[in-house]
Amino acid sequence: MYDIAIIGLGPAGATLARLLDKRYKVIAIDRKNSKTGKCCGGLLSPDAQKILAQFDICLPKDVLVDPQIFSVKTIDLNSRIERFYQRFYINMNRAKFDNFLISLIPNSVEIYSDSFCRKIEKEEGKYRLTFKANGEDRVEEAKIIIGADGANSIVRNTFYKANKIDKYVSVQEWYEDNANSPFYSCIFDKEITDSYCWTISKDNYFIIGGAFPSRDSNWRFELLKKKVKKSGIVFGKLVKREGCFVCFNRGIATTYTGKDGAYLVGEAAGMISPSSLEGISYSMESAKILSGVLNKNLNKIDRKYFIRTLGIRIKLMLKILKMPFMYNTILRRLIMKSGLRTIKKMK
């Protein structure tokens, strides 16, 4: 019998596993292996950088990639307007970042990587987990289960179906790149998606991706590539294609922390920016809060965790208020035409 079982070892699960008191018997099950990473642009936001600083964590240089980019090229394909805005992201290798966070987890935590949790059942005040590890089914029990497994969380899907969450499909492709000048772009086009798309340069690769409604996501991605090619971007040799579900937070009701011994952190809890789809900062922050609650005792967690995540919900609400200025075609066009806070590039 484990005290705590963590499903997923992204930034949320890895941070929680690292911060939990060593007096607890903890198991962590992660679908990734050391070579695979999440379908992600791989940019570390200022908020995420701040939390790493609070933890006194410094990134090793092999996590970083070239180039480090200081502006985002915002492209509105509908109005054909382009603007540059200053940004302070760190360009990184997402798989190596996740592996680094996992490497900080103490040996007292029992980790199963490259493993898939198939089923979770609640019975008599405990949780029974069935998962596949090393090609075999295993069954373990825990007093508390934590869903840190992203938008398609098995914990959320099993116990909190009534708390609906909008799931989009994130798709991106990597190409060899020797022709394009390095840049990071944010692309809007209402025909392609009501979210946004991106391109980014990373270690001599050109990455193009986007978040799309599940229906016709492949067609939408192909349309994105077609329109980007018309703008003069050169696509080299295709290296790989990757995808995952992503939470599209449309309202504060999307955020749900869980109850009765089954809790959610990070994107599984709906804690992801609705404007930028940035979730690393919220993942680490929610894990820090939950670990503080759990480390005091394993009783009466529900209300304490919910109250202490109020700050996160307020941040998300402010991001939701910002959404119309990004996704409403008319408002976005007016802001971009105004030139407010734009950078004028020297020729």
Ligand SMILES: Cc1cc2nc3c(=O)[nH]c(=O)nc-3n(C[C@H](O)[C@H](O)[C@H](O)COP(=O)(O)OP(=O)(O)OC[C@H]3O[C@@H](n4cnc5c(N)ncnc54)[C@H](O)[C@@H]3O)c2cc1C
The other form holds:
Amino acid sequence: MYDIAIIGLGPAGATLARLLDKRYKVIAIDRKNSKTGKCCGGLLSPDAQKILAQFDICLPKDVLVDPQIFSVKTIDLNSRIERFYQRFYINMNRAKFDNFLISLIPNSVEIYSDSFCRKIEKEEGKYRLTFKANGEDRVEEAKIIIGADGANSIVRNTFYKANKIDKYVSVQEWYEDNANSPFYSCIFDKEITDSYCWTISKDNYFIIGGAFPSRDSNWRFELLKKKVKKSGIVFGKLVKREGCFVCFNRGIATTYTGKDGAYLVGEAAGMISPSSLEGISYSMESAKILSGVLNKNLNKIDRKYFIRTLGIRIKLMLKILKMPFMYNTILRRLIMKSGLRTIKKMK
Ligand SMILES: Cc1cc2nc3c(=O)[nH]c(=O)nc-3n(C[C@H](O)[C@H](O)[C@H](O)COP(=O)(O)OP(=O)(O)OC[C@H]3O[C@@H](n4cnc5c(N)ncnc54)[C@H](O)[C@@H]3O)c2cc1C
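Could you output the structure for the form predicted in complex with the ligand, given that the previous block was the form predicted alone?
Every chain and every other molecule in the complex is listed next, the one we just looked at coming first.
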């Protein structure tokens, strides 16, 4: 019997596993292996950098990629307006970042990678999980279960079906990069999606992707590529295509922290910015808070964890209020036209 079982070792699960007190017997299960990275823009925001600084964690050089970019080119395909805004992201290799966080987990945590958790049942106050490890089904029990398993969380889907969250499908393609001037862009087009799309350069690859309503997501992605090509961007040879779900959180009520021994952190809890889809900082922050609660004692976790994540919910609420300025066509156009906070590029 384990004290705590963590499902998922993305930034949320890996941070939690690292911070949990060694007096607990902890098991962590992750379906990915060291080579499979998450479909992600791989940009580390200032908020995420701040949390790493709080943890006194420095990033090794091999997690970073070329080039580091200081501005985002915002493109409104409908009105054909383009503007540049300053950004302070770190461009990194997401798979290496996740592996690095996992490498910091103490040996006291029992880790199963490349292991898919396919069933969780609650029985007499404990949780029984069935997962595949080395090709065989394994069953383990834990007093507390943590869903750090991202947008399509099995913990959330099993125990908190009523707290549904809107999920979009993210698709990205990686191309050999032929461009002389790499850039990062945010693309808006109401025909393609009511979220947004992006391009980014990473270690001689040009990546194009977007978040789309699940219905017609492939058709929408193809339309994005067609429109971007039409605007003059030349694609090199296709290297890979990847996709995943992403939570598209349009109401604060959809964040949910869990109860009765089954808790959610990071994107599984719905903690991701609905405006930028930035989520790494929220994942690490919520894991830090939950570890603080669990490390004290195992009493009244539901209430303490809920209250201490209030700051995150307020932050997300502010992001939701910002959404009309990004996603409402007229407001976005007005702001872009005004030139507010834009950077003028030298010819
Ligand atoms: C296309 C895209 C681009 C993004 N770009 C950025 C960005 O540039 N910057 C940023 O900050 N955020 C970005 N995000 C958001 C960010 O990726 C997530 O918010 C963040 O990864 C959430 O971290 P997490 O640890 O909560 O979940 P995840 O990183 O999703 O980790 C969940 C883990 O759980 C594992 N797992 C899932 N189900 C199971 C199961 N049943 N059994 C075992 N293991 C399981 C998965 O293998 C995974 O390792 C992007 C998201 C998408 C979709």
